[in-house]
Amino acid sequence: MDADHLSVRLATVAEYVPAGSRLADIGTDHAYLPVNLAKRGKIAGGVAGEVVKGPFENAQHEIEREGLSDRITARLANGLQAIKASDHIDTVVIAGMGGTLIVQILTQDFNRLAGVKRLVLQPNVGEQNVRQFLMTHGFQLVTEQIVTEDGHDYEILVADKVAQPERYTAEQLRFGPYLLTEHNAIFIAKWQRELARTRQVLAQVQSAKVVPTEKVAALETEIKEIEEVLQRVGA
């Protein structure tokens, strides 16, 4: 992968960055995403934020190599601390991290999202945590996508700033309101695998010398929820 050839995951993220926006890519790694978007004229400019020195230097090098230093600024900073008011950022991407870490990044410097109109978030796990955060912090999901690449499934959550976000059920928070409605083949395959994994965990827990009843009950509930969704979507 390079700035001219994004992975399926990052290319899908890129689709939801509005044209003409000022982007902050948090955890940018090599800055492939902002460089790609700038080269295609899709963004006006922005910031490539990275908390680790090595990836920050990679990002800096990539930006300079492509002659984009006047439009994209690489910053070594923790999370949203890479954003300054003078950047006029209106779109934030955080991709390739766990959902808990994404929520932590958004929460600890939430004030830096003051001018942000869109979040494009791609958690590797813990998607439910991210949806819960969006719903309770003034961001409305506008679409979700699920893609598969190299044996891994990735959910991309796109949310816009609104006055009153829609309230979601526990099922919608877990499975994704848009993904539930579309229930494409990748979604179904993901939850079939998750069902098999959870059944396996339950069997292991039940075979323990001392069976933890609360854990068993939680796993059985989880299995029932997944089975109901899969049955409903005809899987």
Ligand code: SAM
Second form
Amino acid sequence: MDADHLSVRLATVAEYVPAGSRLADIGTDHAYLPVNLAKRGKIAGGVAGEVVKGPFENAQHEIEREGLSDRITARLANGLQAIKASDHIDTVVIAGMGGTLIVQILTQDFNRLAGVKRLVLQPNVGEQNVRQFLMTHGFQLVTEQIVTEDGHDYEILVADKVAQPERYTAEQLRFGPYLLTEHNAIFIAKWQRELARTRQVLAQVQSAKVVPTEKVAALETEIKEIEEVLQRVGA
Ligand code: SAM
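Next block: the form predicted in complex with the named molecule, after the form predicted on its own:
Time for the whole complex; same chain goes first.
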């Protein structure tokens, strides 16, 4: 992968960055995403934020090499602290991290999202936490995508700032309201795998000398929820 050849995952993230936006890519690593978008004239400019020195230097180097230093600024900073009011950022991408870390980044400097209209988030795991954060912090999911790459599934959650986000059920928060409705083959395969994995964990737990009844009950509930969803979508 490089800035001219994004992975399927990052290319899908890129699709949901609105044309002409001022983007902050938090946890940018090599800055491939903002560089790709700037080279194609899709963004007006923005910030490539990185908390680790090595990746930050990679980002800086990539931006300079592509002659984009006038449009994209690399900043060594923790999370949203990479954003200044004078950047006029309207879109934030956080991709390739766990959902818990994404939520932590968004929560700890929430005030820096004041002018932000769109969030494009790609948690590697823990998507449910991210949906819960969006619903309770004034961001409405507008679409969700699921893509597969190198044997991994990745969910991409796109949300816009609204006065009153829709309230989702526990099932929608877990499976994704859009992914549930659209239930494409990647979604079905993901949850079939998750079902098999959870059944395996249950069998292991049940074979213990002292069976932890609470854990068994929780796993059984989880299995039932996945079975119900898969049955409903005809899988
Ligand atoms: N966003 C790129 C992508 O999706 O391909 C890179 C993902 S890489 C796996 C995660 C990056 O996030 C790492 O470079 C890491 O240093 C950075 N990171 C982790 N926590 C961060 C934080 N609190 N603030 C900024 N960057 C962070």
